[in-house]
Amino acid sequence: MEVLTISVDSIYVHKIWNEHELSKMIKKDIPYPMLSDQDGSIGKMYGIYDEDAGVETRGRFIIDPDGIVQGFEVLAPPVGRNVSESIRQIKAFQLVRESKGTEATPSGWKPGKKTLKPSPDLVGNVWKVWEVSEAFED
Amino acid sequence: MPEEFRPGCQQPMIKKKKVEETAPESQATIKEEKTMIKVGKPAPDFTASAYYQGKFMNISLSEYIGRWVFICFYPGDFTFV
């Protein structure tokens, strides 16, 4: 998993804020491309550009290995986003895609929770291996 | 594979795609749809600049090919949440 992250900065704002704030946080330097986009235009393109505040809101996507989109989620600025579902929804993604789409996962999957896998017997059938509650328990 | 290059008294230039010329309304519509994002469609393609370990370089998301991609956007560096 590679991870960039984007905004309206500077490649040099991006590098004073890793040195004087970012890698006090985490003792050591961004470990990924933080990304420059001062005109906006690859926001615009993904769809998550604020023309009237001329910044960029809280878009995350997930890409595969083919390049394409496999999901994504916008927060408006003030809230910020829950890394752990983010991982959670990549593991999903590469489970899926490791088992060539033979496994799908159930609402409230995590690593280890059983998958489903999708075939004509299991019309109909859900209720019988997943129960409601799976979705809710951690 | 992203190439450093060393900061001059301006942004370095980033080859982008040309925006395309202004078209009448109704192809306008086309393309806006175009280019919206969509589950299960290719991520539009983007070279932009980037810091990255004490670096400047030029990175192209179609470098990515073949790897899971996470990206990231946010309101700004400096900012709270």
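Please read all numbers here as calculations on a predicted model, not as lab measurements. Rigid core here is just the name for the largest C-alpha set that superposes within 1.5 Å across the two forms. Numbering follows the first chain given and starts at 1. First, how it differs from the form predicted on its own.
For A53, the Cα coordinates differ by 2 angstroms or more between these two forms after the core has been superposed. The Cα shift for L116 between these two forms, taken after rigid core superposition, is smaller than 2 angstroms.
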Second form
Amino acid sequence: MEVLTISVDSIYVHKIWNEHELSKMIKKDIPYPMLSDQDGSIGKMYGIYDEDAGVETRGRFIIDPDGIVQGFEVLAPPVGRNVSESIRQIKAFQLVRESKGTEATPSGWKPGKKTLKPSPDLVGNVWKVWEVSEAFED
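Any chance you could show the form predicted on its own after that form predicted together with its partner chain?
For this one, just the chain is written down, with no partner chains and no other molecules.
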């Protein structure tokens, strides 16, 4: 798994943000690279660059090793993202990829929990094999 952050801010703004804000919140330096997209070219590719304001909407994209977007979430700036949920989803995508599609993760799945085995017999019968209480545990 590789995590990168990208914004229209310069590398200098990233450095100051990490030193004066983020490192105080997480009690260490940011554990992954912060990339600068000052011209918005990457944001334009993913449809999150606001040309008029010169900013990118906050979003996260899960891209598999083949370069295919498997999942994404774009939120308005006042709403924060959930890093734990992002990691959970990455692990779910990794499990499904490693199983070559023989396993699927139900809503709220967490590593170590029961997976589903896709088949025609599963259609309309997920409720028989999926325990709701597991899916919504904290």
